[in-house]
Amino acid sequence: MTQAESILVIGAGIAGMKASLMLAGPARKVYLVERLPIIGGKTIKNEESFPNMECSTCMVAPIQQAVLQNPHIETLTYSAVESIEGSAGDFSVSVRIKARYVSLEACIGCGMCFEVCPVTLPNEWEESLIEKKAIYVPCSGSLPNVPVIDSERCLKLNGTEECNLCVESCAFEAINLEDEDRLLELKVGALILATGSETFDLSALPGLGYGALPGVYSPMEFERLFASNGPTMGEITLRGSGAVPDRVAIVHCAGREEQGYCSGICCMYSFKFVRFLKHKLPDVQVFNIHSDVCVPGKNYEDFFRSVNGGDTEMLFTSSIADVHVSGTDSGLRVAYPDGGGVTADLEVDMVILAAAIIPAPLTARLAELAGVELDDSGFIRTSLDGSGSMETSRAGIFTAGTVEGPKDIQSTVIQAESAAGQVAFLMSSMADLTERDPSGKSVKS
């Protein structure tokens, strides 16, 4: 197999997952790198995905697993990509391997070690809502259900105290704190960037309450809570307390301004965490505090009706700039200007904070590796002919998913097909350029 015949996708979310699997074969070998130690993306943090209330797990485990047991597709977890050289047909890449101290091939993920781990440590997977090892799986369900091990909190790799309790309490011989980051070097024909994107930083929203407030939670924070896997087993309890909320104040638009752009999947997914509120806690007061209702597509207007009214109560405010929680001695307080201009009040107990979608951190630094524009907002740049091509600003280099913009997952999964379909097209032309003399004729058989 030539290096024109292999393809590297970066990032193994919905969107590079979908790709690799339409590219794999064969004759074409796909290298799926993902940083972290598992793959799924942030897909499998949601229990339920809008409009269908689809389980998320289910619609995205067989994915994982066609991907995990594909052999035409060599996925590298805890890796990251380090340079990129060349052009269109040659590329060039350097991949860091990193050390995760625990064998692949020899774990079966019994959790034994887990136990043993004298050291605790916010889980970030988990929103930090509860806390992991030094030895861990991101959260229950991990695919590959294999753990890592923080170099820098553990014991005995910085240095601390000489720790082996985590290699006592393996049976299987699994565990190697001799082992070493590896560096790989890849020829390839072509790249997709799926990287991904999070949402705004809501501490930079001090008049919101979060990080200050323990009632007031962020989208990904009360995505965890309702997950059956999640860190209350799907339990929605307060923060601190552990009370059953009664009311809930859904803020719409967090950071919209501060962006300059609307992010078109807050609303809805607002509107599903009504839904999530309404099913585990059927008498739990909802309300809306917006100033725009983004709901695109007749599926999704349905999905809006079906929760208006009944379920929650929708309060429009003049500007979601001047909303503010504030805390009282029995929950949160939260003032907003109505239509009129004249603030009013809500007493709550829970406060949920839409965030805008954002391009993620390293989504700058990829974009600098791999040679390719970014848009006004921080995105990779797309071409600008119109015609839909998910090719960058460097020919052979291509992207899909949320790296590009804010999208849903139904948009994700269509743009990561296109962008295999045309670097699909882009290694058929050419493998039928090198098929011809310098004539121009074809010496195909």
Contents of the next structure:
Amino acid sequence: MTQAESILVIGAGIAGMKASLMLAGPARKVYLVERLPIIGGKTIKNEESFPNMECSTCMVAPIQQAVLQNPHIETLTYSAVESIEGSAGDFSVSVRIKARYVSLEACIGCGMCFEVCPVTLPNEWEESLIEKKAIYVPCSGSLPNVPVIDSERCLKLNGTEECNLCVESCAFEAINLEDEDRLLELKVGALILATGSETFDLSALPGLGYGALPGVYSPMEFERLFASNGPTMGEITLRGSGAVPDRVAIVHCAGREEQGYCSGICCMYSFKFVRFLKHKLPDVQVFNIHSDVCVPGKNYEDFFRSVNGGDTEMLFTSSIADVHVSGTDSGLRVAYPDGGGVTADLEVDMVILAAAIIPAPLTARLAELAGVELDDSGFIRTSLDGSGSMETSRAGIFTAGTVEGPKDIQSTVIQAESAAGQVAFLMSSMADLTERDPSGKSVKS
Amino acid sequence: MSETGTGKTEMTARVGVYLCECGPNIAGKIDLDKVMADILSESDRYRNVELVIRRYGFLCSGPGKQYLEDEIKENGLTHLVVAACSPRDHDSTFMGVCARTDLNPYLYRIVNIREQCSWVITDPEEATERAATYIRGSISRVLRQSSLFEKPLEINPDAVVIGGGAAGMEAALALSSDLRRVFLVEKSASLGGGCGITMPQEKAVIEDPNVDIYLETQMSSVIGFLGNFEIGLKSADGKDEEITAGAIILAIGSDYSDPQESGRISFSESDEVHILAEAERTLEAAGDLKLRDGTMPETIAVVHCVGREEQGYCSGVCCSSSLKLAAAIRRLSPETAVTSVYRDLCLPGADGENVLRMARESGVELIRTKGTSLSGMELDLEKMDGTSEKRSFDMIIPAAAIVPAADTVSLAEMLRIPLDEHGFFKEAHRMTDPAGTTTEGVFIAGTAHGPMSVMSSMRFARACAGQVLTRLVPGERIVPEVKVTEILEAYCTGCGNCLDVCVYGAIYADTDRGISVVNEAVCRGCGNCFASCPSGALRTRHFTNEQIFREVDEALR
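Next block, the form predicted together with the partner chain, ref. the form predicted on its own:
After this comes the whole thing, all chains and molecules, with the earlier chain placed first.
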């Protein structure tokens, strides 16, 4: 197989996985590079996805399995792209496969090694709401279900002591503490960047109390709090006290003003949180403090209506920027200007902040490596010609999903399918790729 | 590895039963030797069957797969049962091993004695007994399985695009090449669709030698499946033509709701009320918006969200269109006062924010209300502070909702695809297959799918194109599902129950013979029809009653 028939997809979330599955086949090989030790992306952090309230794992796991079992996809987990040279049809990419210390072939995921590991550290994948061992899988249900060792914290690897407990515990001789990083040089014809996004850093909004007040949660923290494979096994209990919340306020648009755009999905995930709360705590009172309700498209208004009125009280504020959360003796107070501009107070014991979707911290670095332009918000720029093309400013490099801007799962999948189509088209017409027209198509000679 | 011998010798079927130890994961809990001995001790229960029962360390490992392959060949196995882990992990692994031998992969069965036994049952004795039960059931079942064979089909890579708007043209351009023709079928006399503006793709589509454009033409019939459709076209002057293609992309666009559907909006023909799409077209064509008497309006109100309540969804694009129009009017006629009346501003993304800024900077007055009523030319505004205000305007522009095009119903019937609760074409899966439909090879682009922006329409179009480009590769063949349903003609009474429940449109009535017939290339083996058949005439291959009942009998024995 020549480079013209190989493709590199960066990021194994739903966009990267879908694009890989569409492109992989007897005539085309796909390299799928993922920074984390597991594939699946952000979607698998959500127990249920709006608007169907479908089990996300049930939706994504078959896609993950299909990727891992596809003979035409080489999935490189715990790996990072280090350089991208060349041009459309002829890229050279170097990928660092970080030392995992556990064999993907030999390990069966029995978990004996983490039982014996003496080191505990925060589990960032679980928003640090729980700890993990120095040898770990991020969550139960991880795919591939093979742990990785944090080399900086492992006592043997960081030189603290001659601990060998995990190696001794493994019946499969799958752990090799001598493992080293490997560099892989790939020749590919095209790339798809699908590295996803992050949520707004809420500590930048001190008035909302995140970080200072334990009862104030980020959306991802709340997703994991609800997840049955999460830190509390799905019990919604308050950080610190362990009490069950009686009154919860969801504050919309956290970070919208700072970012300068509406992310378009936060209203929907906020209403999903209402469902989560009422599902597990039927007597809980939920308030949504909002300005504009943004539920675009044929699927979302129904969902909004299903929670509005019965399950939550919608409280309009004339200025989200002036919402203030403070601690009280018994819980939290949310002060907000109401429709008439008069400050209203709400006493609650839990606050969830609907944070904006922002570029992932590594997006700028990736754009630099790939030599592609970012837009004014820091997302990867596409459709420079306004045609809906998923090609970036550099020919042969495409993008899909939230690395291109905030969006829901449906739009993410649509972009992945678009990008896959454009790559397939490019591959089939590679021979006469001499001139390009603005629509991103090769010009036929 | 250990071996406990074989059963009788004069038999015809040779069933291999291989137990995977999975290190301590299975062998640490389940007494595999006891399982093997128990099953062998009853082997005379199976007539004309020879059992080969063995255990192995890791069957999924490289040496394990080779071992299994050698065992199948050396023992001349006619059936294979692998007792190991979840089929999710290794069903395909062991089917792959079978494929390297003469053993048909559909004469093999995996039994999950790890996730469903050793990992979840605490008592080793119970786990051992349960494992033996599951394996006995599978032996019973595998003996009733039949060989199935994949039948690759030649494909036609060409595509038919129905609708010549932004989505249809974009799909056509994304697909057309010297390797693939595109038939672009448009009902009206010109391309461009409902956008109200000249689309930049129009020239490229017309000049593209690989796009055949059919104007004033509609699809009149369709039969076939992914890779092989026969499509009848009928032109306005009555001419019929038949074309063949591998895929159909529905890009028929949408309509606007009637503002007066809402009980809060009433006006008469003579009132200066013009829906947003009309006003956009007039402004684009004439450069200004005049009243019917030819004078310029002094005040214009654009009313957002008209029809949202009745339709049950937010169209998601009207806020942006409304504010763009309001700003454009201000720019072209600065003496006209323009007011935008809204409930929520739905302006996702940086583009949305730019539109809002542009509207503010151009001096558009923005009024948020809890609700708005229109009577003639007078708006009744229910303000957020609880007060209300009545205001009259020279011109009122309601932003009507995007609703399904009139042709949606008839096309859905012709293609046997369902509609969603709002009357748009229903996608195969809202999230993981949003451009597909339940009929493989039929895709949905643009506002035929639901309200969306022009940019999203073009992205949907490119996603449809992506499906076609990656699935219908010129020169390659496709392999339809083999675990499909068959009809035992002798039992079929032609009642038609199965036709009604088939979501894939795979069953049709053979009226001459008075029976139903399954199109195996379209069937996906879901089993709906099987459950609906009152006379037991349907059988889903690999999931027959006989197979399931014998497995259950053994498990309950």
